[in-house]
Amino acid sequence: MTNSTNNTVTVTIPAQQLPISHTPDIVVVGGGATGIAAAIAAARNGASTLLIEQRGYLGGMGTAALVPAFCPYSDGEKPVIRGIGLDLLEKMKHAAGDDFLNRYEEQLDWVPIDVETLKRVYDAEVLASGAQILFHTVTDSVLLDGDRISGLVISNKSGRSVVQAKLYIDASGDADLAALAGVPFQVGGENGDLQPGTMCYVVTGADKERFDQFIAETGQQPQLEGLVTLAQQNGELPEGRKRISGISWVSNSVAGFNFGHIFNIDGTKAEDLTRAAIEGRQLIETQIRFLKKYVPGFENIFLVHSGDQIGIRETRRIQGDYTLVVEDFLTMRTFEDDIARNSYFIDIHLANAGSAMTIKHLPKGKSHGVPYRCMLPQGKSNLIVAGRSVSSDRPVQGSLRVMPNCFAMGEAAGVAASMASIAGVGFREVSIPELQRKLVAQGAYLGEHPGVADADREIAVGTIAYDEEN
């Protein structure tokens, strides 16, 4: 043993020879959002494809964290969000039975997420893309040549093995292989200070229709910011987040909640995640207890399921060779390289609970480009990083980090890694408008982008009452 600079004990391990044991065209490490839109568009477009995921099921934080319902599709007139991402919503609405579909139909925002229906369809149109999943599986480090990842460590219960490939999609979601390749990056805001976590949770035994009745006469809105000040005042509920920002009713008498803040949670790390787990169960209890005796509609409500972990907004944000900043949020910049467009307001929530949220939209109908460059790290050549973690300022991140916007860019970093492995080079020899091209007859919506043709269809826009907080 021996003491390292910063008075950590360290031991050194032996050295190992380790079985390769996939040799893939393309790994996509991390089963969220991002990454399963990006092992769907590369095994679509003739990749070899892992997705290499550490739970036993997909979809990241809309499953392992029970965030309730899915941020907007579209800009208030028209989806803006589509290919892979909009086909999983819409498989999702017809998977979970007659009455939800009925109910969210017509439903492009704010639609509640039936999270076991969810986790079948993930894994079901993944497989049927001809990607193979690996999950219960971890990467550990990464194996450099030059400016090339030359292969991974993984670690699950058969022991620890290598994965060589191609190319590789960083979809962790907190940049955790290009941290490993030693990607420069930033964290939070410029003291370091993180956006807060929140412990998602599912009841039963609610009544929608007395809530709503509660609502109509009344005229409190379904955030019911007087009730949780209240209870503050009386001190039945912590200081903090003052809005129930969002009950998804998933049935008539199942809603899931997104609702107060866990602080000072850095999501990668253990000791915080851990914290986070055990505080958030914690604040669900008193929660209920607030729900059942200020909430009509809620008075025998019944917890079933609180996240695996609590719901992480904000970590590692990478450099890339483009970062988006706040100015092209607000001008609405198109760029020569987009692959995605987004219309999803900035919400940065409060640090601590004393701070306010920062909460800025764009005009009705409008939305900014994301450029590919924005998901290429400094310094690796055969490494695409897309999700939360793609290279933007922090307000900004506080607009991209929603699941569709992370569709939107998985799909876009599959299509280019599956270019990418065909013809023999790395991401940056992609040609864009070749890109472009399969990205919009693939479905995506790109705006009015010279040179690539408008895939729009007539798709209705709805609303259902969810705050704008998630």
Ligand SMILES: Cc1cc2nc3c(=O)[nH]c(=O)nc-3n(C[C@H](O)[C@H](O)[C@H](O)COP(=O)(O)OP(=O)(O)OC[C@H]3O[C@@H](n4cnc5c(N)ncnc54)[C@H](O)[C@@H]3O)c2cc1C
Given for the second form:
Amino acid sequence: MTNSTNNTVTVTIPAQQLPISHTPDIVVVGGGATGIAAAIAAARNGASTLLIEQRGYLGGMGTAALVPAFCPYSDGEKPVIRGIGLDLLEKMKHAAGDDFLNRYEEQLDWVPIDVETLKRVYDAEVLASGAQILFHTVTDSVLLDGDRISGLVISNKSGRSVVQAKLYIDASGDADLAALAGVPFQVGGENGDLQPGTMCYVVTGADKERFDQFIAETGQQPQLEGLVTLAQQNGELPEGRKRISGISWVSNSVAGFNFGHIFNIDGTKAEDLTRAAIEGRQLIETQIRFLKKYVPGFENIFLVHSGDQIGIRETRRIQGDYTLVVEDFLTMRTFEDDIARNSYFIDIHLANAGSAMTIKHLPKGKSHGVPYRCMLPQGKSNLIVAGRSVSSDRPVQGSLRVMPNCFAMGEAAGVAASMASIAGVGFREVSIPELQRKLVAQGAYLGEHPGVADADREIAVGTIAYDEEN
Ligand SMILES: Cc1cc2nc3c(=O)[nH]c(=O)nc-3n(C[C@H](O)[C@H](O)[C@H](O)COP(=O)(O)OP(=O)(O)OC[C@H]3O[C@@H](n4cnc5c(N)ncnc54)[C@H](O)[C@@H]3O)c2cc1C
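Since we've got the form predicted on its own here, give me the form predicted together with this ligand too.
After this comes the whole thing, all chains and molecules, with the earlier chain placed first.
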């Protein structure tokens, strides 16, 4: 049969009777930073909680895509991401061994990720909270009953089945649940611009002392601007950003790389993810050749592992009860229903090899509020969306998307879900002052005066001056 709207040839599958396999109070779909914090928070606050993850381990982009470091937890003066996210960072530092701890014990910003340690820490902390984990399981459809989700269809080696929960947390990073439930969303910019993907990787056999000495003696940036440009001019690296996004030293010989881009990837399309995986691995081979030839300290490196998937920075942004916009970021706005603070800069990677990064920092010590309403998808009462696909404009997504923020949003979603579950209500009926009190009591930071919005203010933003770089 041909579908008249998009010319796709379709078949009709006979109606299926599926078993109900799980009936938790709360189900969390997606075991990245957002889903981990959401599941821990929901379970700790008394709700029976099921965390569903398509891979065989937790961590999302931070483990599956080998994103090599945690973005800053601090605003340059104090930690603004605290609670579960900060606790997980500290647990990873302590579990990673004395050498790692000695290097990074005092550091809150750009702490490298020891991937295998982090996977174990996540397993342990989620299980200790009382939440149940179900790996190797994909959510592929939702059952609707008016404005409520009444079930999720999951698919795994045991077959297809239905999860019936009271409340649903979408922590898929791509707002998969929201999209399946018919929530309106946007993808990328007005012209379809999307941030590129990056295939991150880990090498061993590096020599940090030799590299540091080279940086000190030549005055090169650690991000290797000069050498990347030179290799591009020599045709030994492709055009695009003229520096490495980051090298993260796990030890003196093991380093993680966030380097280069794969363009025109829509992370909600399997075909694009496939092409990006193949192109990403090819690009790594080129980059390893570059590193060995051009960069002192990397002559003898050996590629240990590349991401199980291309790193995806941006896909869907849901339409929520409030859309956080760049003016809110620039004026460092505080909302009555804040559930987190964000101080990370606007960090939009170039959409094609000829364009530039869009960067905008807040002043040191400053942050803006993230309102609860950004996580409430229009038209659905028992669904909340947390993480990089909350309701925001594109510049704010370029800032909110990083892992420390995802922990904070996930924690708030989990606490809210537990409150809604206990009270037998939807997400919009949760008492915001009570939610904020619980979050603060459990270690989160909501600014100096949680719950007190800015007084009527003149918002004088003017033209946004971005600091462009390539
Ligand atoms: C290349 C790159 C570099 C970055 N650099 C940094 C950095 O240095 N520091 C930093 O803090 N942040 C960085 N970020 C951003 C950050 O890693 C992500 O935005 C963040 O991890 C998003 O967290 P999340 O939990 O919302 O989503 P994800 O990490 O994407 O996790 C979503 C999880 O849900 C699972 N899932 C998705 N759909 C389904 C489904 N239908 N059924 C079952 N499971 C599903 C996925 O397998 C995944 O585990 C970077 C991102 C990229 C791509």
